[in-house]
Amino acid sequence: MLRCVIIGYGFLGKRLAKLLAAGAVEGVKLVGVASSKGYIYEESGLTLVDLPDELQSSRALKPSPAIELIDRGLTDLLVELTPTNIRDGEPGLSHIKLALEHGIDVVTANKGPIALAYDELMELAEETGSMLLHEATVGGGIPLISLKNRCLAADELLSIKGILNGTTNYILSRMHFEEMTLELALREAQMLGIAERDPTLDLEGIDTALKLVILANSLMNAGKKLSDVKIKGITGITSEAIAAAKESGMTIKLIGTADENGLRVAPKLVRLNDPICVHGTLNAVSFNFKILRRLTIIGEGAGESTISALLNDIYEVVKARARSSRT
């Protein structure tokens, strides 16, 4: 039975904790959950009753740094879900590095550490024999990374192109179909909880760029950083530009591209019958392989669907550790 700790008790952390406490993945025992306020830990395993809506309301809360759970060897599997920090990846980067140094397996949805220090973290995982799985960092529950690495590993991936941000896709879709201005579509998205109060990372293309870096490094061994990406967001897109595209049977989408010419994010004209021309909060990614050629995958790119990717990565760790214990 693998002891699991979740660091980050927000939207994803709370939902994942409840599923694990209810036995969603056989072979995993949730022993701790943590936030910036402290942590609760139970060696025998946390139950649904033990999980509060807010950690600070729990009588069992220990107001100590979450990193204690790693440093004291109280877990076999860390699920790192702290907020993304694009400047230095902290505190998630330190959590992941310390866990890997201790030989603890890691599953994460935190884009910051993976985008900023992918090569370093994967080398550390290899050195210590631990696993670092990060399917949930890109595309919500869409299996982009595992699709290539497990199903198409023998084929060479030549390029990646797609819509990787649901917020901007929703805004551009509303502008196209309802003839809204960008400002009005953004306000609607914020009211619906699709856009953050500060939507800068989405609108300026930075979130898409982070995800593109992760995909390029994970699937193409690109060795790229965020600074290597040419980025242009959607803040300059006008209703007139959308209308002109519409008259030509096209629309405008924020597209991330990784190919032999490098990595770039920018609004692009896309034909309405193109497989990647999806609307609303959907994501769509086209892989171009040497043998298979074009393969497009579409799905919900954020929110609740991300739990699916986290659960699957946890399941992969359980399977791998069960195999190693038999050898």
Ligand code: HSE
Given for the second form:
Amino acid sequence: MLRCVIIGYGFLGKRLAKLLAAGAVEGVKLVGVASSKGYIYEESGLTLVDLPDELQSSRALKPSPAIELIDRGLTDLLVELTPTNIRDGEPGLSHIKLALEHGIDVVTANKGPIALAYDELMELAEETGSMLLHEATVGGGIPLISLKNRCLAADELLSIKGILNGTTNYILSRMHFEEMTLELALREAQMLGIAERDPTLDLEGIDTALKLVILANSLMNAGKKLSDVKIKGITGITSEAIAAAKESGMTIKLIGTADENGLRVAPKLVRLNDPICVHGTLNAVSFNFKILRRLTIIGEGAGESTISALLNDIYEVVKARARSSRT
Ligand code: HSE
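With the form predicted alone already on screen, would you show the form predicted together with L-homoserine (HSE)?
Every chain and every other molecule in the complex is listed next, the one we just looked at coming first.
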């Protein structure tokens, strides 16, 4: 049984903890959950009744830093779900580094550490023989990373183009179809729980840029940083601009592109019949492979669907560790 600890007890952390405590992945025992308030830990495994809505309301709460769970060797698998911090990746970056240094496998949805320190973290994982899986950082439940690494590993990915942010896509869709204002549509997106805690990260295109860096580095070996991305968000998009696009059978979408000219994020005119022209909270990514050519994948890029990616990465770790214990 792999002893699993979840750090970050927000939208994703709470839902994932409940699923793991209910036995969603065979071979995994949830022993700890942590937030900035402290942690609860039970060596024999946490059950559903041990998991409160708010961690601070648990009588079992130990008001100590989450990092203790890693440092004291109380886990074999860390699921890192603290909020994305684009300045220095903390506290997630330190949690992930420490876990990998101890040979502990890591699954994460935290974009900060993966976008800021991908190469360094992967080297560390390689050195210590640990796994670092991050499917949930990009495209929510859409298996973008597994798709390339499993089904298309022998082909070469030449470029990526897509809608990688559900919040801005929801806003632009509401502006296009309902003639709603950007401000009102943003409020709706916030109510759906898909916007970042600081929604300027969505609106200014930074969330899309982070995801583009992650995809370019992990699928194209691009070695890019956030500062390499030319970024323009959607705050300047007016109702008039959307109406004009609509008249000519087009709309405006926030598009992230990674190709031989570098990485960029900007609002673009897109034909309504283009395969990447999806609406609402959907994401769509068009890969261009050397042999396969164009492959477009569409799905929910935020919220609940992200749990599917986390569960699958956890399952991958269990499978790999079961294999290595047999050899
Ligand atoms: N704010 C992000 C989005 C969440 O709207 O896509 C998922 O990364």
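Residue numbers count along the first chain shown, from 1. For the two forms, the rigid core is made up of the largest set of C-alpha atoms that agree within 1.5 Å on superposition. Since we're looking at a predicted model, the values are computed, not measured.
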Discussion item. When the rigid core is used for the superposition, does Glu196 move between the two forms (threshold: C-alpha shift of 2 Å or more)?
Written reply: yes
